[in-house]
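One chain comes next, on its own, written as structure tokens: the form predicted on its own.
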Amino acid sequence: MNTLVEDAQAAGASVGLTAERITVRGGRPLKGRIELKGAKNLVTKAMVASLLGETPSELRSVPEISDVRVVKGLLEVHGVKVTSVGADTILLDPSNVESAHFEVIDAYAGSSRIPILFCGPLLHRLGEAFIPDLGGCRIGDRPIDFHLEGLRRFGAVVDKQPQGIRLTAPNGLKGAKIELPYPSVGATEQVLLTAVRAEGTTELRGAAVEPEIMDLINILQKMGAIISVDTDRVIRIEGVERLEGFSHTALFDRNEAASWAAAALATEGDIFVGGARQSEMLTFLNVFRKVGGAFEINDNGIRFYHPGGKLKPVIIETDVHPGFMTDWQQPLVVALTKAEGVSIVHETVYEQRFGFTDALVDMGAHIQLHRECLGGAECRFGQRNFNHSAVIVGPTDLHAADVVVPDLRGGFSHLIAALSAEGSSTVSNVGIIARGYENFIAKLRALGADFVLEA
């Protein structure tokens, strides 16, 4: 057991903070081409979905990121055989699913929150599941109440223990009527992964309908699930007794695409993002154009570039799909420091997502945070004393500083800031960026960035 836990801790640690740091000599435009693979927010969930099948699954366009490695480890300790085929394809064989010791689950999970989504599939396959204490990026509370309440509605028994939460289903899982108070992506995924093999019909109201959710539905339908999606955020799932494995190519990572687009704008660069598609990025593309960025779309990807001239201030409110994604605002804020005038970003999804701006202020940005809902309608954080609105006054020339990565998107934003600033900046704990950006160091080199990576 000790060896298993030590191996798991070594794998799980790759998701959390690391000692790696990068010294960036900024002021050079990023120019060149990078290629995207599958979305982190789809690939990891597709891997979990393989637990539901009675036969092996094949998943293509799998990025080499630490979150994928963590889910692979969690699947393997539950008896799933995961085999790599070529550069970006994995085979997942769930023929021998088994229970795992809580210490091994906890160690493999590291700071990832993915174990919560194992619950439904494991309850169907084994009749029990265990959730350790959950981590994740420090961007807000992100409670698992939605998940647990949904599982209770299906008939799961939730037992809170010192080491975590144990779930059982002594009478099996039954279809249920569930209404989410907020279109939570994670809770929607939980319901989908649980309902497809629950007895009877499940009706989910207030569901999230992000492209990654729709691609997960595509996968489940390939496996034999019966799922319909209405235009009013209602998803209906008719449970089936058996699901087969799937063969699927994952949707591209639109969050990574937007991050590189923001990097092109902030550094006055020109980046072709191979694999990016217009349809999933309509909202981002509109804002990118309003700020003063330019793009060209073709069948192979999207070229993002700074066309010259002055950038313009904008007012942005993040929202669930089809709104402006919360993961898009952090990289774009760096570019907004160079816009002439006052920009406002109102964050309505996570209540503590502006912590990354402290480093930008240290680098010379003029950013003020406010508790009020600025820029439009009130949101659920308006009366809760959270700094969830940011006012950015520009243009400012960022200067070098030493910064520490706080979370995944904030960390990439710090990299963008360092790349656009004059002088040499040191960005510490860059390992956390590898949670969602595949080979970002190699991509920076390909785009002409001037830096030194230190272990």
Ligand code: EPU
Second form
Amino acid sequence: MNTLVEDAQAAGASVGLTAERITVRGGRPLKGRIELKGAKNLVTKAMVASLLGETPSELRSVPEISDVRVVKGLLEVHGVKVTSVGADTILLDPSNVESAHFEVIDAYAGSSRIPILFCGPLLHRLGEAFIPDLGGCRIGDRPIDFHLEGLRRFGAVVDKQPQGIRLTAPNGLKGAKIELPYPSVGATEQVLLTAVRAEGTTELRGAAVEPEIMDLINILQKMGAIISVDTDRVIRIEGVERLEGFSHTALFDRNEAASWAAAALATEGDIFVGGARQSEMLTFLNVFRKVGGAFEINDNGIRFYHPGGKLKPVIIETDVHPGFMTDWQQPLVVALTKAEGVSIVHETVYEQRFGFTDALVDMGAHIQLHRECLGGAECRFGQRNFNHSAVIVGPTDLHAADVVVPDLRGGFSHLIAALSAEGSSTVSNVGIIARGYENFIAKLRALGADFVLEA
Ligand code: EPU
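Okay, that was the form predicted on its own. Show me the form predicted in complex with the ligand next.
What follows is the whole complex; the chain from before opens it.
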């Protein structure tokens, strides 16, 4: 069995999804209502932040996804008591944080990228940390050099070992001046989670400012941190000696919202996404409208629908916030195969995030990948050998095929493609989708999708 299949099965099984394959009879519009919970890319980090508090924290709107399970497990092996209260609230009690045995931590190797964010909090609490090899979607090299360089600036000693990374802080952690070469989400979070309890002031330049990062800052401020966000991607953190637990309702999952919006467009459907908010999705909404999608915003969510007529091609460049998120392009590309004309998607955040298009081509889409930066600006990948620009020529009526999910967002796009294609498609490795989409099977049912699950 290859590791992709093993990963998928482990991810799905951990949230009760026992099916490995879905057979979809496509060609029906998705119509109905779904509710979002907290963002995968915030909730998991908020859980790590609880390690920094002297008192318990309460986190609400926690989705049932396998990334949350992984972080819960890793917190528990470090002595944090994690209790579920009601449907989607967890209590995190860090009163007895302790070092975990290497073998126990190593069991989490390859399961997620979040363990790297345990470094700062564990160094503050225990003076040492061991981080297993990281997992996450295979969408590029995904190095952690910014994280390790930042930690060294705080005074951490980094020892790379065969199975992972061991960190110590013999002289404690001290505030630092750090400039990121690229506004990395994870490295910004790393600096925040380390600086809040470091001695003195930290100045972070070139920071990422995604809404999920702002919500993490909200949480840290509730805990007692002093953090200011200046213009031009500068974040200043004054270290404090003690932080308390927090009580917080997580920001909604705007990546999931965009995924269902794209599903509505590609299937000529109509989906009300409860919990979605306009302000964190401005850039997506503009593109959605330019492609020919329609939306209605109200206080409880956003209705996304295909208003009839032809879809229009667009040129998109993925970027860090406030640009068009890289996580939005994969589902939207399926809708772009149905637009009349030539669309271009230039992926500037990850160098290999078009692997999912092979399956769309198998379904009849006309998509060509290019190494050049198409669509306007030059990016970091321009002079390198990565197929990071896609040209999509439409409109195409996708036909059914058997496809294998390669990664989280790519997998969701395969599902949408199968739902919009005439005939019966089999989508394998669907466990990977459960890493980041809560109850997606139940949501598909609620939206009238026609499919069967296979073990
Ligand atoms: N990078 C480095 N060195 C580093 C860190 C990052 O070169 O030390 C590079 C990466 O290789 C990449 C770019 O910087 O080319 C941006 O990576 P970033 O650190 O911002 O990504 P991340 O923190 O690993 C998070 C989300 C991703 C999302 C990106 C961009 C989580 C758990 N993951 O990843 O989400 O695409 O930010 O917004 O928060 C997903 O949800 O499917 C997903 C992949």
